[in-house]
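The form predicted alone is given below as one chain in C-alpha cells.
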Amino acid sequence: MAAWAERLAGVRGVLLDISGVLYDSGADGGTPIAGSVEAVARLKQSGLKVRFCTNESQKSRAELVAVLRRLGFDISEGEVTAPAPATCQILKERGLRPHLLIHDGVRSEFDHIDTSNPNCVVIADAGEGFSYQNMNKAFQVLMELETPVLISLGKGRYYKETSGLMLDVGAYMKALEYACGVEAEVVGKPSPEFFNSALQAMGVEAHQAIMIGDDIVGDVGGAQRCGMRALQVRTGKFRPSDEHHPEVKADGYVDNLAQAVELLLQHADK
C-alpha cells in the first residue's frame, strides 16, 4: 500500500460511522470504544470538517445523540445524517403513505407522516418487531399494490452490540424482495444519494472526504463508489476476512478511530 501521507493527502472532511466506530450499542446504553471520545474531540479541534453518517434505525436521531452525549461525545443532531429523516423527506416528496415495519424507538420520526391507506412499505431494523405476523402483514400490503414500493432504511447484514452480533434489516429486506418480486429502494449507506447528502451538508467534494467505518461493504465500498476514500476500523463488526474481501479494498485498515485520527492529523490537508 502507498504511504499514509499519499493516501490521506488533501482530505478536508471526515465522515464517521457511529455504531462500531464510536461505540457499541447495547441495552445498557452502550459502551464507547476505547479512545473514540477523545478522537472525535481532536478531530473537531483540528479544522477538518466532521459529520456523522449512520444507518441507525432503532433510535430517533435525537435519542441517538442523547445516548452519545451521555457517553461523553461532542455531537449535535444537526451533525448527523441518518436514514429516518431522509426517508420522511422522500415520502413527502412522492406522496407516499407507508405501512411501517419499524422499531418503536424510531417511530417518533414518522409522527407527521400520513400512514392511512398505505401505498408503500417502509422497513427498518425492527428488532423484536420482526415477527412472522408483522413480516406477513408487510408482505400482504406489498402484494396488494399495483406498483409495489419497498423502502429500506439501510441494508446491513448484521451489526455488533455489547452482547454480540445482531441480525440487521438487510436479511428481512431480502426476504420481502424475494417473496414479492420487488427491489427495495435503500435509504442509507451504501446508497450514493445518502453519502452525497452528507457531503453536501459538510460542504466538501467527494475527493476531499474520507469515510471511517466498520462495514467493509456499506461504509467502505459505498463511500469509494461515490469517489471518496475510506478507512476500515478493526472494531465493531470488523472481521479479519474483511481485509481480503473479494470486491472491496479499503484505502487503509486501522485498529480503531483513535489511530485513524492520529494518522489524519499527521497527513491530511497537506
Given for the second form:
2 protein chains.
Amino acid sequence: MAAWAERLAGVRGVLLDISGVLYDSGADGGTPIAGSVEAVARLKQSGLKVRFCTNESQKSRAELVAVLRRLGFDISEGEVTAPAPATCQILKERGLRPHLLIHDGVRSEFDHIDTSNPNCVVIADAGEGFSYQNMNKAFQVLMELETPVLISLGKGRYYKETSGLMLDVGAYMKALEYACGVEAEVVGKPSPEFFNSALQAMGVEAHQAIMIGDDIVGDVGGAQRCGMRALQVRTGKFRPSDEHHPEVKADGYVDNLAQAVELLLQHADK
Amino acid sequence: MAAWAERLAGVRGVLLDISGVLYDSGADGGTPIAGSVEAVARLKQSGLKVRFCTNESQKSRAELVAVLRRLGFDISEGEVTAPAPATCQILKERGLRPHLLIHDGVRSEFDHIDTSNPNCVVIADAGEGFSYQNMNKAFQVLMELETPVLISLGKGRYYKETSGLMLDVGAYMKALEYACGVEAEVVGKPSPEFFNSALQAMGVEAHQAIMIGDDIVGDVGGAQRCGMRALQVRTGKFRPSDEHHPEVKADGYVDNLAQAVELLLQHADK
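Same protein, different condition: the form predicted alone was shown, now please give the form predicted together with another copy of the chain.
Every component of the complex follows; first up is the chain already shown.
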C-alpha cells in the first residue's frame, strides 16, 4: 500500500461520493458504512476542503442531507453537488420544458420549472416509477418531438441498497436511447462539466483534488479524465473484478472511506 | 412503381409479418388493416407458398391465431413461425433453465420448460410486466450467474397499437445488456436462424422468397441479409423517414399488404 499512497501528496480538496461510500441506502433509511461517520468528521477537521459529489437523483438535496444527518454525518445542503439542481440550470438556460420521469422524492427540486407542453424528457432514478406505462409515456413524448432531447441524471448501471443490487437510471436511459434512436445528455458523474462544477464550488484545481467513490467507471474513471486523482473503496457496489477493469485503474484501492482518510491525512501534506 | 415490381419475378414463397401488416394490435383485440384479410386469402389461393413470420411474444401462437381468425384471417397455428417455440427448442438443446420475464399471454408456450434454479434469463414483450420490480429481479438473476446468459425474443424498438406507439422488448433488452455488461442472444427477426427456420418450414429457398413487413430493419433488412427480397408496407409502424433509411433499402415500398399482393400476383410468375 505504501507505494501508491505517495500519490496522495499535494491533495488539497476531497470529493466524496455518498451512496456506497458514506452509507448504503435502503427502504429503512439506510446504514452507515463502518467508520465513515468518523472519517468525514476527521477530514473536515483536517483543513482539507471537502465536497460531496453524488449522482443521487431519487431524493432532493434537502432530503438526502436529512437522511445522512440522522445517521450522524456532518453534512449540509450547501456542500452537495447533485444532478437535479445542475439539470434545472441547464433547462432554464436552454428554454427547455421537461416531461419528468423522476422519483417523487426529488420532485421538489423541479418546483420552479415550467413543465407545460414539454419539449424534452428528463429521467432520473425513478425506482418503482420506472413502470411500463411511465416509460412508454416518456418514449411517446420523445417520438413526437421533431428534435428529441433526452436528459439523464447520471448513467449508473446499478447501485447497492441494503437489500441488494438495484437497477439505476442508466439502464432506462439506454432503453429510451435505443427505442428513439437518440443519444442522451448526461448530467452528473462522469460528465466533466459536473465534476468541474464541484471543483469550482470547492475552489480547488483538478490536480489538487481527489475523488473517493465506489464506482470504478463513474467515479474513478470520470474524475481521472478531468485531471483528478481517484481512489476506489471496497464498499458499496465495489466488486473484486473492478481492480482488474479493462479501461480504468484507480490511483489506489482502499477497504473503506476510513482507510482512505487515514492515508490522506498521512500523505496529503507531503 | 412498375420498375421495381419486375424484381418480384420468380417468387415462390411469401413470408408475412403479422403486427402492422395484417392488423394493428390493441387492448380491444385489434383492428385489421384495410384489405389485408382479402389479400391473405388471395395469396393462399394463388398457389404461392405462404408463412407468417412474427416477433409477437405477448401471446402464444394459439392465442394469436384465435385473435386473427376472429378478425377474419385464414390462418392456422402450424403456419406461424414465432420466437417462443424457437426459444424453447434452444433452452432444451442447451440445458438452460430460464428465469422468465414474459407476458402471461405467452406463458403457456413455456409450460414444459424447467424453470427451477435458473441459469439464464429470457425476456419477451412483457408489456405492463416490465415493472421496475420485475426488471430488477431479472437483473439480479443475471448478476448472480458466473456466465450470464440473456435471451431476448426479438429486439424491436417499438410497435404500433391502435392507441399509439408502444415500447417493445428491444428497449428492455438494451437496459439489461447495459446494466449487466452482457450481450443478449436474440431469437426472432432479424436473426438469420429464425428466418431460415421459416423458409425451411415453407420449403422454399431464400432467393425464391420475399418478406413483407412494416419494420425496415427487423423485417426488410433482416430478410435481405438472408438472401431474400423484401417489401415494406406503409402501415403499422412505418414512418416516411424509413424510405430514406441510412442502411436499409427495401426492394419496394407499397401502401399496404393488398397492394403488395396485387403486384406479386402480376409479376411473381414471370
